[in-house]
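Next up is one chain by itself, shown in structure tokens, the form predicted alone.
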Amino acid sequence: MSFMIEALSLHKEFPARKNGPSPGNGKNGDPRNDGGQRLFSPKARPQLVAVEDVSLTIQSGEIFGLLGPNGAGKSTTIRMLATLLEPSRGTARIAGFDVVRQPQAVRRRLGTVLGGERSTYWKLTGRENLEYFAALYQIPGGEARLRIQELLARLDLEAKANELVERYSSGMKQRLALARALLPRPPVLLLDEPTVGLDPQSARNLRQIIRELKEQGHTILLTTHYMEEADQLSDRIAIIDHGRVIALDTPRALKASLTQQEVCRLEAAGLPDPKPWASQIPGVQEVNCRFLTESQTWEVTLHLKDYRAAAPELLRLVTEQGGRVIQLSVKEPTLEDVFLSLTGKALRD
């Protein structure tokens, strides 16, 4: 079997802020505060474990989704896996290549999209952009303009071309990105958050060229923070949080996973916080809640075995709190579902 992502082990730890002043403020130099209390020795200076021990295997060809709360281990594990962030332990190497040891191999194959990240100049056009690029990866001219010219088509760029494209729309400059990660035609794309902030037509379009990268043969490692993209676009998911893998799996399988459950998802005003009287209902297996500051409402999901024995007591207890109902559903579980089971949390927190 092929493997064209590959990390073992890896961990990622950074150094941990202090609280206080800094060290070298007291008295010639000496690492205390006013009171004379040692902050922290600078042999034994706290980290801050960002990554804690990943291995992922990604087959050549495959899409495979990265998913975790904000602050989880997603982009701290991309950058490493794209060598702009060396691991403090563990390895991982990309169409075989390490990536400490060997990143110039590496980053010859791969084609990165960065989410947050101004990837392209503004002051240039967009096919500035790309002969620019093209120059640094060592393409030849004549084949760089074949290239350009085929990318700028087959991502809908062609007509503003030659604007800045400090005048593109968002899902333009977003396009334009992905362009240039494809310059190079690479095997591996690291796609982090590629279609945030975009409007939902764009997205549906960069969608769509992702899936037919993938039948072109790229191997895709994607990071999203819409569950539905995953679903629809994940040949596999990783589910990480506070640094670990925590579940992976197919979305199938991994829905699978909830299926002698019923969800139960509950929208109610006017009530206190219900996750300690909604877990007392005989027959919940575990509950989930969200207040919604626009609505001024609390979204709850409840993990139920049986919802007709259920619902009774539920919209009992609503009422008993004072509350009202403003939407009340049951339906199968969704891969959002099996997220917030795992972490505890949507994927936005």
The other form holds:
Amino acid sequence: MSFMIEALSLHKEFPARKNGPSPGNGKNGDPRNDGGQRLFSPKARPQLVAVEDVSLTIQSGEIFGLLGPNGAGKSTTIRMLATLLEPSRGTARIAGFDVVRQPQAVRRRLGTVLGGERSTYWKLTGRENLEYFAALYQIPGGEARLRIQELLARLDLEAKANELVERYSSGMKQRLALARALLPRPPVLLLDEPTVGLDPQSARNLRQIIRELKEQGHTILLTTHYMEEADQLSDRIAIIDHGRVIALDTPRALKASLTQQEVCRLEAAGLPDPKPWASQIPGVQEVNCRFLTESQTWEVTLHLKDYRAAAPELLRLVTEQGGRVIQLSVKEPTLEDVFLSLTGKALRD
Amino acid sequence: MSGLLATVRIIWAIVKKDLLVMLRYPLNTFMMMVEPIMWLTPVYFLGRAFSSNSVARGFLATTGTGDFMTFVLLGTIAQSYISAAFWGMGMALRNDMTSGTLEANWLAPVSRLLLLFGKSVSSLVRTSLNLVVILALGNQLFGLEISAPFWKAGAYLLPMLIGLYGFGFAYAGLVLLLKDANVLTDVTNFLVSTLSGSSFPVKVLPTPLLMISLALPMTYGLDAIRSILLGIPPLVALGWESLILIIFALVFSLAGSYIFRRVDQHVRRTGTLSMY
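Can you now output the form predicted together with the partner chain? The one shown was the form predicted alone.
All chains and molecules follow, beginning with the one already shown.
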């Protein structure tokens, strides 16, 4: 079977900086290879591992979600696939073309939204932006005009096409960035956090557009740290943390991996750290606790075999600790629970 | 689309985009156009104070022309191109970095050297537009005229520009590496412009500075242009000046492209492209 996107054992490490994060993905990276003894040698600098042994194969027409917290290695992975970064090791191919050896062929087949609303010229109009990028993509003049008109209409930008981008809303800027990515009619789309910073309505509209693009046959690799977005859009999801893929499957299968368990969520006030005592409840397999500063309450997520059997003990312990139950519920596992179960931390942490 | 046509279209798109962005800042554009003449105005009156019957005798003895103002005007033109090479491409890249559009440009399936070349053409066009305004204002305000046809100087101007923009490629690479090279750009631009004799004859420099001046290819380009347009004797034979400029053009265009490619490869490895 031929894949539209293939990444085989991709690995990226950066020289560590004295002050600040690693360059590729912001904050992530384990200091390795610390050979600080050799002064003045470039090899002496410690390396930050941003992506470690990532392998993905994405079929034509698939929406593939790369889900992980900020700094997990999502953007570094997508930048390597987009030819902006060279992998330290491993290979990647887009529509069969190697991202290192055939970058031009790769770019011809890619539409990319990186950096979202900042990736267009704010002092040009929407139409002027698209005309400029159409020339860079070598789309002949007449054809370019037709495509631009079609994209402006399809992405609901027609009315403001001749206004400066600086007057656009965030949602419109993001749609313009998507229009730019779609200009060359690429078979593969790389969308890095496409809905970040958008209001709920704009984000919903953009998700709908992404679904339509899939229906038209585009292969889409989407990075996000919004679980609901990954869940709603993706045919398959890779959960990435500390540069490694820690789970890869359909959203349903990922959630089903937790079906042997029930997920109980307790919100309680006036408690000390609940982790030590909550772990003692019979049948509890995993406990994750988060202090909600706004409400000054603890949110305790318990993965357990039988909620009904454990509930009385849970309530008794809360009372014994001097706490007060605000909310108690049992829910279907979500991707957040999958992430919690795999990493022991919330996606937003 | 054929290769050449596509290349021309890409370059034109870059020039058009840059001109449009420039025009969206009308006050800046106005100032950019009139600023050189503002700098020239006191120089003009100082020159007049040292002249009698529009001829600066001491200047005539040093340079072979008493037309002080045209001498300086030609220097201003050359200085504009030197500044454009320093600032044009490096600053264009820097602006793309800070505005967030650099990656979008570099994701296009075109050579990054072509994108940079487009920026150099854009910078050349803007500088040339600026010069038209300088000449027109100089003519209207001070009655300045350059009677010898400009094309005669083209054989010297062209290799000088090619060399300068080759240097600009390398400088753009430096901006990619250092991110903020403004101070370095200012200092180097000032030294190169000054020591190549944009506003005075280099003959008046003390020996150590004259040695540096004579090591700069721009000195010979400027000297040759003045020699042809003002009919004054050159520093060395025009044939030698021509050879120096051709070697400058070849070496700097090749070296500039090479350095830029290497830096591009470096930033792709280190992941610093999107950092600024």
